[in-house]
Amino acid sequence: MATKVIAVTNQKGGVGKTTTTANLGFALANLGRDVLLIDFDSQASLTNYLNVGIKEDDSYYGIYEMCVREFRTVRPDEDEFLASCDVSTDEGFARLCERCICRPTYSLRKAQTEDGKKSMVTVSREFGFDLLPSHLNLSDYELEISSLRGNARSSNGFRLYNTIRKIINWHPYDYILIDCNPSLGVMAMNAIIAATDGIIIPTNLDLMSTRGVSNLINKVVDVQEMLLSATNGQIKHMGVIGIVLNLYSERRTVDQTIQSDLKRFYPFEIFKSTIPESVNAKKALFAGVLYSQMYGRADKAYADLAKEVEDSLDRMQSEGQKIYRIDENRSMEDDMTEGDVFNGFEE
């Protein structure tokens, strides 16, 4: 299968896209895909999340090299592993990606028994997926690609379209995830062209979280219209996948009206998959563990997740690019009845 490049975004913080980017791509690992996951936030939740970089210590390459090799010169007295790689070629390139791409692993305690004695021992495996880390310095090839002027300027929003396509040829995976910063900025923007197969929006159930959903939609619909014109045609973006909600329960009345008020409103597909809320999500991330492997319902899930995705993506495939342009002077707010919005309130 032809890799399929996603990005897991949201313009508002704090509504789960590393959880899902995390938690999805172990989903789709489990049903035998080879996946690789990309941290573009210099935040680097989605690496301390799984277990890189925690330490303060710690020191490892990640896509602030690959990128900012892409576009510059790095001189010796910078960097002499990054300076002695040519990029332009294929070896050069390859030997990037094996420095900079790592095998993310967890660790748990095992029972043994050992000459007759019982014990436990610690033992590490392997989440089953592929991680491209981030640091603090991706806010730095920021800045430093913000700064560029003139033709240097023009490509900016194409780096790490052409870093993943450059990455696809030295091994194909079946799906790459990009998880995004929490803005609509130059970072944001690059991952939304370089993800051609379409993004998915996670957020919670409530209308801080869901507000913005529609600027982010038009911003999706800009770099459709782009790439339909900056390349003839020749580059389609599949536009959203659908939306993922997040610490849903079924047991509260208002997450049922917003997912019924969300289906209404946009013209794709909000998921089935909703995933559920629990204290096991704050305490997988103490055990240094992904959500859905420490509760059963998360890992279900998730699961069913995957496969409703991977499921829209064959739909959208065979149907072809769609542009859905939300009106901005219309909310979904404006959609939802007075019952809605004060069922069950009393002054």
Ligand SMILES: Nc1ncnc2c1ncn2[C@@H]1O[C@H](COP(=O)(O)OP(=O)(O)OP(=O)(O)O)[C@@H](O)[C@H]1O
The other form holds:
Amino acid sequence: MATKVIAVTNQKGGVGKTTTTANLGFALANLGRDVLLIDFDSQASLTNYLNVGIKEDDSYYGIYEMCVREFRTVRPDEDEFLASCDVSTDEGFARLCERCICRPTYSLRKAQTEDGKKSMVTVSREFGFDLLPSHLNLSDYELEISSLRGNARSSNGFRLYNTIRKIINWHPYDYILIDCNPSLGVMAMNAIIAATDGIIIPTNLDLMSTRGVSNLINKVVDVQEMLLSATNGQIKHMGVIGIVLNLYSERRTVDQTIQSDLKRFYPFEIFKSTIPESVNAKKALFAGVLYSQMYGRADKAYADLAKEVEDSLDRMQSEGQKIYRIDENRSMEDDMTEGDVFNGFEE
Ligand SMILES: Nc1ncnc2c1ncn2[C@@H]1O[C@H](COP(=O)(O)OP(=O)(O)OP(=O)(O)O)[C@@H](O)[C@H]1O
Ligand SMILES: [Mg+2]
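Following the display of the form predicted on its own, present the structure of the form predicted together with the ligand.
Expanding to the full complex; the earlier chain stays at the top.
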């Protein structure tokens, strides 16, 4: 199977991008897929969720070191290892990948019996996917590429795209999922361009979050059109794969109403599998495990989501590229029938 590169993005903060990336990656790995997660956010939440970079002395290389070699040379006095990697050769790039990409783990308490005595031991287990971590220094990437001039500047949008193509050449993963920062700036655009197999948009069910989705979708359409004209149709971007409803409660009728309004309004998959709102999502962070490992209902939701994502990708592949621009003058509220969510306000 050819590698599918997918960005998990929404310019709104705190809607579950990182939680979706980690748990969907885990569910895909549980289906036997070979998965790489890329933390493309200088907050490094995904990196920390996966127990990397927690301790102060935990020094590691990551996406910044990988991308920086894509657009400038590194001096030996700056970083001896990076300067020594000749990334124009497969061997040099492989050394860089081996240093930057890690296999994250979590800890588990396990009962054991030795010499007839029972005791509890802490053992380490792999989540089952690879991680290209991030660090606060990723914010330098945005500054550094923004300060480039001329031709170097014009290919800024393709920095992550180029790096990911080389990673695929080094190791043909089944899936590469990119966790984006909450913006529509240079970083998020780099991720959207790189994710030619499509975008997954997690959202929660409030009006402010759902309103922003149309702007994001039209940015993806801009990227689809830009790629077609810049590459003479060589690079086709598949657009939006679907919208994941996070922090969903079956007991809140307004959530079901917004879900059906979204289905009516957007010509994309609104995934049937909704992610339940539960305190276990936060508890999992303290325990250093994933939400789906902590809570059976979340586990089922992400397993179903992974299957839906695979089905959507297959369908998109067979139907070919589609481009849908959303009329931003039309809002979802205009389409709501009376009594849907808000029935008018009387003084
Ligand atoms: N389904 C859920 N139920 C309860 N809490 C959740 C759920 N999903 C995410 N959270 C919590 O909401 C917070 C934000 O989630 P997350 O970090 O995934 O959002 P994000 O969109 O990546 O944020 P940012 O925009 O800052 O990158 C976290 O504390 C997370 O544990
Ligand atoms: Mg995040």
